2 protein chains.
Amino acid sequence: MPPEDWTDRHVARWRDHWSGITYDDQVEGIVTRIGQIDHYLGETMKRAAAASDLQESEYKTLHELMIRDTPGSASPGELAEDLKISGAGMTGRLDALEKKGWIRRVSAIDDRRRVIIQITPKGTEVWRGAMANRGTAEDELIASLTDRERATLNRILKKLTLYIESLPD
Amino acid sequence: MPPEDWTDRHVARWRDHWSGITYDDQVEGIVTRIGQIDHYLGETMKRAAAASDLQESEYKTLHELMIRDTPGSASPGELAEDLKISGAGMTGRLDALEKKGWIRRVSAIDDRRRVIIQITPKGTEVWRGAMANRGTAEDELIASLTDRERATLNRILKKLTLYIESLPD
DNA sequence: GACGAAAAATTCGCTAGCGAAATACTATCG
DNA sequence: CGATAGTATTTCGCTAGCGAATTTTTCGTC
């Protein structure tokens, strides 16, 4: 009898009393969880982030400024957007941002209704410390598959993200 | 050449841009996808929410309510930690459900300090046509992997919430 | 060049959820 | 039995984020 995940009781109590509402035990199986283990890598990012005290949103935001194809310069739509945030709560995380000193905002060039927000030296400075300070709780997850599952988890998880990215927004 | 996702260019531009800080691709793209998954997921539960006139908490807690081994019945913190919601916020739901009139607090017999929380006639109607309602994008997303791919994937993925149910609280 | 549509960023008013604190109740221990 | 620790729910003050609206700028068409 293998072990059971609070999905399966999850699913079993679907079954158990609810038989005249469809659904499939497989795709219920998998959304959630996906969904438990998000929490969980929520909950590990926020650990992360307070290591080194920051908000969640804050470190995330950093992170997203630095790894582009432009460290450290981005605009707030293209933040939104990789962040999946809406345009006003990009606005209000990166407010927050530039009271502490981190990004600052700089008007384009080439379009005026444009912003580009930069990374500081201070901010840089903050973000490598949380980068350094991260932990290992990701890899130690990950860890529990084997080097095979996890080239196929993430073959599988890809065909998905495939699928998400070819519909229309 | 496959196809590549948003997580293969996140994944590049760190290997292009930060040779210094040490990371994992296959951890990288794991946790990411997962990320981007669970995403799209939350969305499409709102759109289904939203087909019933619900908000997504809304949803998610009639549910969570009517799926259980004591279906319509539950107590406060019971449903907070099952959603993986603070009791602050569980009360927060319950009070919007309640002045709705889809639920009702009892106050428990065995222990005073309890309340059990009881879905009303009305709020199974509500979550009937809820269901009924659903949608199926999370079936069509799920229906672009194959059968084996489908328990391939709940495999792994058990290992991973299995993993985390392991956990000390 | 004029006009209307679209785009970018922000503001505004609102909501869901959080952590800490508060209150009442229950269980355990000496 | 009394004191203490733990538990269940709610309240309180606060924050992040949302959708709609606003303002300015740019783009496309005639």
Given for the second form:
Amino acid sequence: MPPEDWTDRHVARWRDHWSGITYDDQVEGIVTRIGQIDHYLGETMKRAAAASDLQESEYKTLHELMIRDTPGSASPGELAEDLKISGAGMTGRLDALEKKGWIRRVSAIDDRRRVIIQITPKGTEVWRGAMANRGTAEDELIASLTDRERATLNRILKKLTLYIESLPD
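Having seen the form predicted in complex with another copy of the chain, I'd like the form predicted on its own now, please.
What comes next is one chain alone, with no partners or other molecules.
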């Protein structure tokens, strides 16, 4: 039997507090562990960004710019929407990134009134450095699983994400 983890103790503590309310140990264990993994990955992202001399918001903005269908290029509005921040907040982020030479603002080819944000080679380099650090931490986490466990976990998580994607906005 595997050793007890924090979630096992959490589930046992909370089990008796939910009289009259449906409480399923399995559901609580799954959701709590997903939350712990999410927290761990968030912390590794912060450390990876810091190791590359990036603030968390700088990393997230460069990352969002790079993972698009049009890698390295987006409008400020698209970035703000994807990052779930205000237009004013996005302007502040972009000003700081531009000052560091990591992005540039250019006029859209089809409408010179529109601005497009493009990552610079310097911005790509700093983002790739943070991604390498982040990838190492992710690889170390997943290395605790066998190939078969990885495949099983990936299938299960895909089933959950497909359910989430099927929900109405």
